[in-house]
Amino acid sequence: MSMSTRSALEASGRIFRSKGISRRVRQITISAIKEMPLLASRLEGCVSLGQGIPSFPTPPHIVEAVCHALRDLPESGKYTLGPGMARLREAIAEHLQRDKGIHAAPDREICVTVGAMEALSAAVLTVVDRGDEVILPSPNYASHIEQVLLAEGVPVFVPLGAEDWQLDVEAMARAVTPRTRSIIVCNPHNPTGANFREADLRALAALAVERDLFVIADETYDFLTFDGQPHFSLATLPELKDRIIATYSFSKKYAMTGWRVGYVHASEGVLDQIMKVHDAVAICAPAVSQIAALAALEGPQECVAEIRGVLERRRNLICSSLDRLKGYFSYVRPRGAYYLMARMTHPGVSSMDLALRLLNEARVITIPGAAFGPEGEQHIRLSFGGLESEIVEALKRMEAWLDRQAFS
């Protein structure tokens, strides 16, 4: 780079310094999930198939009781215990003994946390040093793979199914090395909408027990799957109780992306070091966001079953709507989530390429599916999280720029 462009560059802010930037940080990035609406934000008309933001409004009870906790209640606005609310950890205890059959002590094995990403980054720095290895199912979830080089380990990828997206346990198992501390699984999947099969996640466990090693469970989506099917929770696993941690979420659940919160189950042992990590970064969840997810685990549930419904309906106007172009794309039906990734059947054209085309000739935001892994290029992947209207008019616009490109 000659002086006059590093120095153009420069001006324009796009070159920061990185001298004594510490290493772990200068290894990660900021993932497409967010960087593609950061680049939409500067163009005019985009419509998304992007970050996973789902379109339903907070449901109006859990706005209500934070309205009267603010007006009402002085504690609102402090710090709670570093744990979180005792009663909503009480309440979360209850939630999971109830609906997942998990026996959690609320005083020594939950930790309400800042969104489940905070719980994923906590649980991964806990148990990986520098130099430890870390199997992600691939494609897999962007951030996973920045936590984990944040943690200065190391992301051993081992694919999935590619014809249905399931877990090949006995691939796992041959990528195991001394250095392996832990397997990170996300299910329901993000990003290719995969609900993992029971006697799989039975293998999985039996893997992590033969071999020592912890199980990171990322169940964000567990209450979203489709056509009936049941979601299966490895944290029901008697023998993984000590190697277990397992993360969860309010976000898509109770639409409450924007209020950041949520937890964090694991054994009191390990959770007593992942609690050092909180503390370090957080020192607790957001008194008015812990008032929130309270009001919606005690609060109707009819809300949940809505989003459910909803977004199963979204999830086949996408497929019929990619159906259109299968001169284009193939795809795995989603089971659960509301992602999908659109394989490209035409040769030679990467996953970023391709998104950026789409994002400043279309105006349609995708993910590029080489932010998920190795297995997630030649990929985009699409949200169905959005309103109907958002996904037919990006399906529209996407389709007629596809019929009049000619890629070489």
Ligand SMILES: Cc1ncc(COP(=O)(O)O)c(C=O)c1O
The other form holds:
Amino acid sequence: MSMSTRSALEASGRIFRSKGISRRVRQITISAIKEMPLLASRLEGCVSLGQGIPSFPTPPHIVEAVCHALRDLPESGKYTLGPGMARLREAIAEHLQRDKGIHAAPDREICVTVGAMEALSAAVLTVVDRGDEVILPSPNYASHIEQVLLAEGVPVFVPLGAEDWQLDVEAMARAVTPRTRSIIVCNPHNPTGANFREADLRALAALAVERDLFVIADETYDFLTFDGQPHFSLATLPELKDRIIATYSFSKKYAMTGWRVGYVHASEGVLDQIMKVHDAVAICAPAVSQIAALAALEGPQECVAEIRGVLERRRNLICSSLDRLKGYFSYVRPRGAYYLMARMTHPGVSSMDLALRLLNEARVITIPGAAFGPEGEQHIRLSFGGLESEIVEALKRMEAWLDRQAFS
Ligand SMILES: Cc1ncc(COP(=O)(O)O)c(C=O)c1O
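Complement to the form predicted alone: the form predicted together with the named molecule:
Entire complex below, previous chain first.
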């Protein structure tokens, strides 16, 4: 945790105790993505471009299926099998086959998890030992960093291309050492909004095969690309079959962030190992959330296209609003997910200071780029998952605040 977050939290009365706390936990932090809303909850009238919570309610047919199950199905309040309800795993396998041409055996290769987050943590704990190196693009989703540290691994940051935030696979190859175990890649990418090129993803797969590495593919935003761009999934590559762990989420695709349900797909031998972690930390994903996930997969899919359409319009809105702040920020237009990294053109302002000042003085929640790895510094991450009116208001406040500062 940076000193400024620590002092902000200390000032807000939160006490730190480290005696008796494990080294593994002491060295990780709650990501700034969650800390900033916590700090904001102590202030009046903030608008958020912070945590990636889309504004959409869970579609009514999903809610209805759960209400029905709670009334009429006694098993909705009980543990399910560890890997999840059989019918849900079958629906997931059909979905992977239909949407991506991926063959997954529902009884041996899929486990339903407590969001993609649990799937990712379990994946990292399964393949990373103390001191093992894990290659992460920088900037990168902050929780991947903490998950590697929690497994006592060593994050090795490889910068994304600053011009376009695309993967630099040659630099990744140079970063591989005998201690490297895995590469974690999330596509479309949080926090930059990049949609990685198929050729680079294929080169990354070749690198993993050549250097005998696992690939952890975070597919949370696989449905969410803009401008008609296709999404290329590493999980479709047969050469990765026994070395890829692909994690998926219902959170953003079906507006189900609060239901905490996702899944992991890996080959049988690897999934057997992941299952041990899943059993130790979760037993199973919540039964009601699995029922909701099943309704999401079996129900009409128009909601997914609707969410994509609305978010593309919000992408356009935030970009045109940011264009008015050219004197302060530059950015790469997002092609997927719903984030962008706004680069402060004025040097010498730390991302944490900027985010804290925007919060305290302009009442706008943003996420300091430093939370996403070294290349995140000099940036703040803006989420455009919120309502148009919130985006407009937040940018208006930022503009007014920036105009009052000495830098331009
Ligand atoms: C890249 C990425 N991976 C994983 C997650 C967590 O997903 P879930 O809600 O399914 O745990 C998020 C949430 O924002 C995310 O942005």
